[in-house]
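This document starts with one chain, in the form predicted alone, laid out as structure tokens.
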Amino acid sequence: MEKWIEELKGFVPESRVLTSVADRHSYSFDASFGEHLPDVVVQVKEKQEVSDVLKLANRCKIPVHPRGSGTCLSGGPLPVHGGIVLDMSQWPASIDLRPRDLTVTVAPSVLTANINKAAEEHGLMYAPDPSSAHVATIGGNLAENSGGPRGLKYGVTKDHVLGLEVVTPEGEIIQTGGQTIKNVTGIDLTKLIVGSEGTLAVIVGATLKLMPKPPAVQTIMVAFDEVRKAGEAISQTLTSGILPAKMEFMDQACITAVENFQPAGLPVDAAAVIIIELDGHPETLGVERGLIEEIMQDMGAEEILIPKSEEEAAKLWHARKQVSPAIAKIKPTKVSEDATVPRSKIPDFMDRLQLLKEKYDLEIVAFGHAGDGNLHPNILCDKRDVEEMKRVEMAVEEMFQAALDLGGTLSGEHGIGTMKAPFMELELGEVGLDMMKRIKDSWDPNGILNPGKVFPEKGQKLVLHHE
């Protein structure tokens, strides 16, 4: 090991190849659960350091995991079986607009609510919109494909990204896709990097796609007292011809917990909550207003609030940001999953967690995107409690089979990483997951990149507590 990591000081300046335990272990951890300490953290700074540092890899057969800022739910930079961490966030931000062609090209490091600002100033946006924007990097938002409030009318990040810059496992610098809006040449390999969670490539660059910004938006909230009444008076809306930007939920248990946390003058007494965010003209939205009420009157709203002032409605929106910070006082841990459901199926997915609530006693919240059925329940609970967390372990297990059972999806944008790669198989099927083993392998012949990620190992299972 001292051998090669002397090699890495001859193309990395020894001041970015950092090995003390202290610096170590502040790379262990991302926001999911598990340690795994990396023999060394290199910080490259320029598409060559990758390349450098990749060769060398695949040559001494040394895991490399890249790694944004850290804030992963699914544990994607954790470095399972030691080796290097590649930290990308030090590399220099750089945001290049092209308002005309409405497309930006940008550095890995930049963060993604930095490149909607400056989109903005030119009347712009880009419109995936995770609630780590502020924190994450493009880089880890691409790697995860990551999605938001805005997914429901926008799509998620790769809908929106013309371009990729990477470096393949065996240290290739090559392109993939284009500035073009449109593109159908070849296997779109942009596609396939995007959302294989630093598996495949590193990605040194992007050329994303924008769009102009909805001249006005109009906020909505309404309370229901029964939870199914709302997954129904959603399902209603979205199949009424309106295709609001936002529509988020939230269950009694976040609307107490956020009151208690920083009151924002929601319901406390409803069973649920939807806010919804229409985007457009303003004389659509007036309209689009107008149906919303109707229909949430016909679905046996209780009430219907309306923003007078955009300060109000920014107020309502926070109250949905302040939900982790605010169950995260309830108990100490919380295990955030992100199964997704078919629409229609939202009422029955509520109810099996409440049986799940009440077969296995824990304390589960549900809020999230329900708009395009990317709820996220939340069980919470204490890691301290061993006892508490094996159950914890067999109701998550329990929540991935219920959706898919209804016919959805193990991660609709927190990603596979080690936290769900034991499940892989029940959706995908051995065929499936045995194709997209042959692509990996194929693309990274040593398996250097990322290892321990998407593809459960054997006899892998979802572990959250330590004996």
Contents of the next structure:
Number of protein chains: 2
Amino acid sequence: MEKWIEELKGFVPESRVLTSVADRHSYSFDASFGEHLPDVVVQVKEKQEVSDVLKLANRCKIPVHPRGSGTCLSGGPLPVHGGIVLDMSQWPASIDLRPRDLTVTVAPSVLTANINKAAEEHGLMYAPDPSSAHVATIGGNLAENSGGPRGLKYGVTKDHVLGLEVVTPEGEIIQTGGQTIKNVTGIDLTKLIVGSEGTLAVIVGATLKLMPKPPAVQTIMVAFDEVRKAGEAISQTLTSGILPAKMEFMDQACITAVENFQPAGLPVDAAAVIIIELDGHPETLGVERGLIEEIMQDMGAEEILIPKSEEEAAKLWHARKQVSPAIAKIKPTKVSEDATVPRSKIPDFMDRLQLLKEKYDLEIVAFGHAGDGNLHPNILCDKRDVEEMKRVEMAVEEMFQAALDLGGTLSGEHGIGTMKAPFMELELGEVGLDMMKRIKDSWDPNGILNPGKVFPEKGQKLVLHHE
Amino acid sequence: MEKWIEELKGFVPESRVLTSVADRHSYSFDASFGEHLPDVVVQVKEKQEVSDVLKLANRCKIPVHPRGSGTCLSGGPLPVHGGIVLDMSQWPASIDLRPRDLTVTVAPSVLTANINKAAEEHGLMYAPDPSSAHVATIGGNLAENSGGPRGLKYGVTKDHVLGLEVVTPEGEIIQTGGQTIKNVTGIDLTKLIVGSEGTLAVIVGATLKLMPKPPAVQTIMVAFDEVRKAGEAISQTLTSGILPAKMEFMDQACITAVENFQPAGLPVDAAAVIIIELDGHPETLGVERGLIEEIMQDMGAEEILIPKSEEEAAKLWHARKQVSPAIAKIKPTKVSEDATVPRSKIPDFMDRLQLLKEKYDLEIVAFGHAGDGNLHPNILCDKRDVEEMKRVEMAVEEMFQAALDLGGTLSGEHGIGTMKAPFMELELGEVGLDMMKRIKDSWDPNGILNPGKVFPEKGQKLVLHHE
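Alt. form predicted in complex with a further copy of the same chain, vs. the form predicted alone above:
Up next: the whole complex, starting with the chain shown before.
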């Protein structure tokens, strides 16, 4: 056993320093692609332990890869260079809520959905709602700056963070931001660290913004016989003075997949459906619902469904949540992307996806947060089929190029991680990428914190196939 | 004339390179404290000129101080180390609005209020509304991350920026972020630069987020016979499920000052008033107004005024805007602070201000964005009175300490600039400040971009008096 691993046991109880192959294997993957075996897994439970681990790792130049629940879709927690996986999930989950300040301070291990649950007891809400909220930790959400359907109206994780407690790559414990809604005291380290995918610091605590919970919600489902009409309808709605909380999109392949998986009564003959959630006061919802029905009729909707009960509405949202598992049944491998374009470019982006589908003879389905241009094109394939996976690689690269051509970005909410790193320069240019790297290097001179993520390594290419 | 100034004229027309004492003097101050004469003022009109100026300055190690309209309350544009003032105000003001994307791309010289005006023509709004919006440039707002009354509901400038075009201290032109609502492609350089007070890059363009304009607004004024009651009423409202667009506070001294300056019918016998603006659909406003009236009665309001007309409402908001000029009449010198505390701590902070008032025998008035804990305590004094100014210095220092004791921050929206720099370590600690400085140094190795701001210089102290 490496000497430094023995040293770890000096400040973390042996029971939380995992070295067996079985243990290490269960930390070798996340919800994305690829497997990498760490040398050791350290289950930390307090900030001093994190500080001690990082000081040792920095001294011995050992890579450290922080990890929450491992639900990441871009490889954030993968120990691509071996070394240490820092498991934050065993940290005592604490939620310290201050209703009169509309703030909450949480431990990194808290499941995101539980923050909202705690807030609701006081008539408040924690707005970010990534689809993984029930299994993902807030620490992971912060590292990746997670989005979610409500991002349309309420913004993403970063928009709700007031302050952080973090451990630097050199093991120093610092506070960033604070507990106030407004704070312009110096350079914004809080928003710098949120979304840095664990490359700048390890988050050991966070103070989040809460807001009054809207008293009522109204769900509407609209079906279209053309994808382009759905796209137009979304733009039309958002320029009509109405800002829905959610505006989710599903194409025909997704609708069919869900209906085959768990029938929810979705219109299988529709080219696309939009599921909308309005929130606010009941009086307002009535008015806005009427306006949206008018708009959708004008835009040539085939069907407008207003659920008759909460159960019926819940069923629609459940169907939306079932898209991922449902399409996973179609083929063994699912390559999920989240290239994002300006709202008005959604129809064009859908056209480009259609062309890729034909050009590379691949199964590509699309769903997601169309209201903010954040679609999730998924390529359904079979990783054992080397030849097909090579076509997937080419299609993914062209998909990114298409998004950039349309004024979009590589990733709307999943992050860069390992898979998109090779394409960073494509979007940022050499100097832009260098300016990012300077920050990383100034904080982590030995490059020990989550190496192999965000920043492309020399000659790195997207490789999904294994010869 | 310095050789480098001659060189400037090689790439900026001579007519825009100002060297006369008169010209330089008019760029030697802003809306805060202190006067510093630059060696030269360069009025840039395109990004290539900015790039050329910075390349020269970086080579010759000449300080460069970017400046918009000079309305800064913390000394952001002051050329404290001489060198170049980079006047961005003459840049051609362009506003490129894309209603279907709910985005707008603007030049740094555009007046913030004009962005909102352009948006309103499409039923949209640009939410940030600093009180200086009609005279301040968006470039300055971005550099300082300006707030404003609507920050309560809609957040500050940073929350509405999607992407930037900037010139680095070494003269490289880069794009950060983009045009999409969601973007997690790498480290967030956009939000890093917004609020960095011109120390990291010169902003030459920005893409901002627009939102649907609320169809209606409702103003309510509430008077209290005790400041503490007003504070309680604010917390009560915000935990009742209502999020007003604005919740502004004025203490008795401000009310009296305004009534002596431009009578608006404010209750001069009240200890404090809150002016609230609700926005949304008319139906909702009726309901929310009723709820707020109930809350205010429960909290012991002396008077609740519902304006009978738009004119009457406008008169109240005009009165709020008159506070600054009105209190400036009381004494020749006004030291404006914006220390910010968690919402629930406003009454405690008001008590601390009262103690300081007595302890140092000073005129201290308070008003501001109480809804988000961002008060503006103003010390009214006479800078010719050396002895008084020394008491002001001590009071300001204790005011900052009080804010920090209550879990607050040095600055909510005015920025650190020159005046608050000496107190940075008090809030951030040595390591926290060092981590900020590392970023600055990695981007600006020669320290030419806006030196003397944000980061304290060796042994720097707050000095308001001149012996």
